[in-house]
Structure formats: structure tokens, C-alpha cells
Amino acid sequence: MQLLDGKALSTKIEAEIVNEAKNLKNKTGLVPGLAVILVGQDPASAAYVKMKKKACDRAGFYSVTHEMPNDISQSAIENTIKMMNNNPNIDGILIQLPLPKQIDTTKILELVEPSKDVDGFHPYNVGRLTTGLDGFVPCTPLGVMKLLDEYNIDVKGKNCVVVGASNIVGKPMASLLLNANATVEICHIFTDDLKKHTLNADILFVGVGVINLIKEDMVKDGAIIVDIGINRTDDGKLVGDVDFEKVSKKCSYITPVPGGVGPMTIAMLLSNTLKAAKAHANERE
């Protein structure tokens, strides 16, 4: 069994991004800029935003966080997004999800200028991903593909089972795998007999937020396991969706939690923001 070390790869990618950002600044005078909207006091969301801010600082990016109260109005968020869409110093806009119940999340995500949609959630970018065209891809599944590539794991022709069908992870993960010529199966909360499907996986991707959902009798010998889940146990320990201790004894590769997919998500956010900055710089030439 070999660990898929996302922490080491993300460090390598960040170093490359730092150099590219410096070159962009020297050539054009522009610094990549990321704006984040954080609504409410959710501890997990606040922690994620803090990590993203630190990553921007390390990369030499400009970043700003708009913190808003939980009872914020739809129009107030919309006005902030419109302001950021028109701000030439902002290349990427990130809406930290989930948003409070009174907010129409779909409408908010659709309001983000597609060229600044570094999370890849706008229907324009979703459509481009689905049809195999260049655009912004959600950071977590994009990070997973980079991680597999780093370890020379080719998904072409492989049976890839994705557990979880969210718009943020499961669906874009499946699209990326299809674009890479994998055979893809998507499972979700209504899937009957999950084990029957996971046992067929050459590569298993799991991202639903259920501790120890995947047990050793649910994976075949030599399978590759990508654990995208992140959960906190009662004693405060971070764990994924896979019973790591037991499943790791059967598989050929597995991502640890923490230190697997998580750092790759942050690295891809920086990468997408740099990509947006370069495109905006070209438009101004």
C-alpha cells in the first residue's frame, strides 16, 4: 500500500504558482486577486476561509474576505458580488458554502462572472466541463485528478466508482473521469446495495461525509481508494469516509485524511485564481 500524499504535491504546486505569480507581476504589474464571501459563524466554513487566506498570502496573492452576518439579505450579497465582478483587482470570487436558508444559493452562484468563477460552480463552467471544454473546474475533483496524475495512475478504461453525487464533488468528479475515458458509475444515498457497486471499483472515490462508510469488505484487493470525505470525531480527530486502518491493508494506493485531498483543494484554488488572472491580463493587452 502506498499513500497518495496530497500535502507533498500541494507544496510543490504552490512553489510553481509563487514563481508564475511573480512572473505575471514583473511582466504586467498585476497581482492575482481572490475575494471570498463568508456568511455566518459556521466554524468549519471559517476554518476553510482562514486556510484559503493563508494560502493566498504564501502565494503572494491579494485577497479579501467579506464577512457577513447570518441574517444577511439576498440583495446585500448580490450587491457585493456585483461590486466584485466590476473590480479589476479581483480575478477570482469564491462563495463559501453552505449559505443560510433565506438565501437563494443558485441565484448567488449564477451572479458570479464566469471568468471569475474559480470554484467552477457557475452553470457556464459546469457546462464546459461536461462537454470537455476548457473552463474552471471545481477545486476538489481537479485536485484529485492532479494527485492521480502525480502517481502515474491512468484512469483510462478503469472501473471508477464515485460515491456521492453533489454538485461540488461527485458530479464534477464523474465528468472529469469520463473526459479521461474512464468507465464511471455514480452512487448516492438512494443507491441500493452500495457494496455491490464498490466491490467492482478499480478506483473508488468517496465524498459523502459519513465516518467509516467504506469498510474492508466493500473494496477489492489492490483497489485504489480516494477518500474525499472530511469528518470530525467526538474526540476532535479528523477522519474521512473510509475505515482507513482496515481498508489500507487491502488496497494498492489510498489517500490519508488529513493530508490527502484537502491540501490539493487549496492548491487548485490558487491555480484557478492564477489562471483567471492570466486570462484577465491577456484581455487588457
Ligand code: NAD
Given for the second form:
Amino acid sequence: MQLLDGKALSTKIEAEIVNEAKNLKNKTGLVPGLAVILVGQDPASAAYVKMKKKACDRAGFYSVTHEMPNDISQSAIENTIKMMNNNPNIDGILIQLPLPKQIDTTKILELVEPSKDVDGFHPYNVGRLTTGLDGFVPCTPLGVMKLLDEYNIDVKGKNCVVVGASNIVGKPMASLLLNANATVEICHIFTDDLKKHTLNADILFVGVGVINLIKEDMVKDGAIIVDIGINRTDDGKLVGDVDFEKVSKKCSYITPVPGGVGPMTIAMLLSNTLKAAKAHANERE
Ligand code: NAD
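Could you switch over to the form predicted together with the named molecule, since the one displayed so far is the form predicted on its own?
The complete assembly is shown below, putting the previous chain first.
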């Protein structure tokens, strides 16, 4: 079994991004800028935003976080997004999800200018992804594809099973795999007999949020396992959705949690923000 080391690859990618950002600044004077909206006091959301801000600092990007109270109104968030859409110092806009119940998340995401949609959640970018056109791709599944690529794992013609069908993880993961000519199955909470499906997987992608959902008898010998889940155990340890200890004895490759997909997600956020900054710089030339 070999680990798919997202920590090592993300460090390498970040170093490339630092250089590219320097070149962009030397050529155009522009510094990539990311604006984040963080609503409420959820500790996990706050921790993710802090990690993203730190990554921007490491990369030499400009970043700003708009912290808003949990009882914020729809119009207040919308006005902030409109302001960011019009701010030339901001290349990427990220709305940390989930938003509180009173907020219409779909309307919020649709308001982000597609050229600043570095999370790839706007329907414009979702449409471009599903039709195989260039655009912004959600950071987590994009990071997974980069990680597979680093280990020369070609998904073409492989049976790829994706467990979890959210708009931010499972669905874009499946679209990327299909675009890369994999045979793709998508499972979710209503899937009958999950094991029957996971046993088919040459490559199994799991993004659900349930500790030990995938056990050793659900994985075929030699399969490649990509664990996207992030869960905290009662004693505060970070774990994925896969029973790592037992499954790792059976598979050929596996992502650790932490140190697998998580750092790749952050690296892809930087990469998407740099891509947005370059496009904005070209428009201004
Ligand atoms: P979500 O709650 O929006 O979606 C969960 C999906 O899992 C749904 O499609 C649901 O149908 C499915 N599901 C739930 N229980 C199931 C079960 N028992 N069997 C099969 N399918 C089931 O969650 P999300 O935002 O997509 O996140 C999923 C996981 O990925 C979470 O653990 C989250 O923390 C993690 N995540 C990790 C990263 C990263 O960078 N590694 C990024 C985003 C999300």
C-alpha cells in the first residue's frame, strides 16, 4: 500500500504558485486577492477560513475576511458580494458554507461574479464543468484529480465509485471523472446496498462525513481509496470516512486523513485565485 501524500504535493504546488504570483506582480503590478465571507460562530468554518487566510499569506496574496453575525440578513450578504464583485483588488470570492437557515444559499452563490467564483459553485461554472469546458472547478475534487495525476493514476476506463453526491464534493467529483473518461457510479444516502456498489470500485472516492462508513469488506483487493471525509472523533482526532487501519491493508493506494485531500483543497483555492487574477490582468491589458 502506498499513501497518496496530499501534504507533500500541496507544498510543491504552493511553491509554484508563490513564483507565479511574483511573476504576475512584476509584470502587471497586480497581487491576487481573495475575499471570504464567514457567517456565524461555527468553529469548523472559522478554522477552515483561518487556514485559507494563512495559505493566502504564505502565497503573498491579498486577503480579506468579512465576518458576519449569525442573524445577518440576506440583503446584507448580497450587498457585500456586490461590493466584492466591483472591487478590482478582489479576484476571488469565497462564501464559507453552510450559511444560516434564514439565508437563501442558492441566491447568494448565484450573485458571485462567475469570473471571481474561485469555489466553482456558480451555476455558470457548474455548467462549464459538466460540459467539459474550462472554468472554475470546485477545489476539493480538483485537488483529488491533481493528486491522482501526481501518482500517475489514470482514471480512463476505470470503475470509479463516488460515495456522496453533494454539489461541492460528490457531483463535481463525478463530473471530473466522467470528463476524464472513467466509468462513474454515484452513491448517496438513499443508495440500496452500498457495499454492492463499492466492491465494484477500481477507485473509490468517499465524501460523506460518517466515521468508518467504508469498512474492509466493502473494498476490493488492490483498489485505490480516496477519502475526502473530515470528521472529528470524541477525543478530538481528525479522521476520514474510511476505516483507515483495516482498509489500508487491502488497497494499493490510500489518502491519509489528515494529510491527503484536505491540503490539496487549500492549494487548489490558491491555484483558482491565481487563475482568476491572471484572467483579470489580461482583461485590463
Ligand atoms: P453533505 O452533507 O453536503 O453531503 C453528504 C453526502 O453524503 C450526501 O450526498 C448524502 O446523500 C451522502 N450520504 C450521507 N450519509 C450516507 C450514507 N450513510 N451512505 C451513503 N451516502 C451518504 O457533505 P459535503 O459537504 O459533501 O461533505 C462531505 C464530507 O467531505 C464531510 O466529511 C466534509 O467535512 C468533507 N469535506 C472535505 C473537504 C476536504 O478538503 N477534504 C472539503 C469539503 C468537504
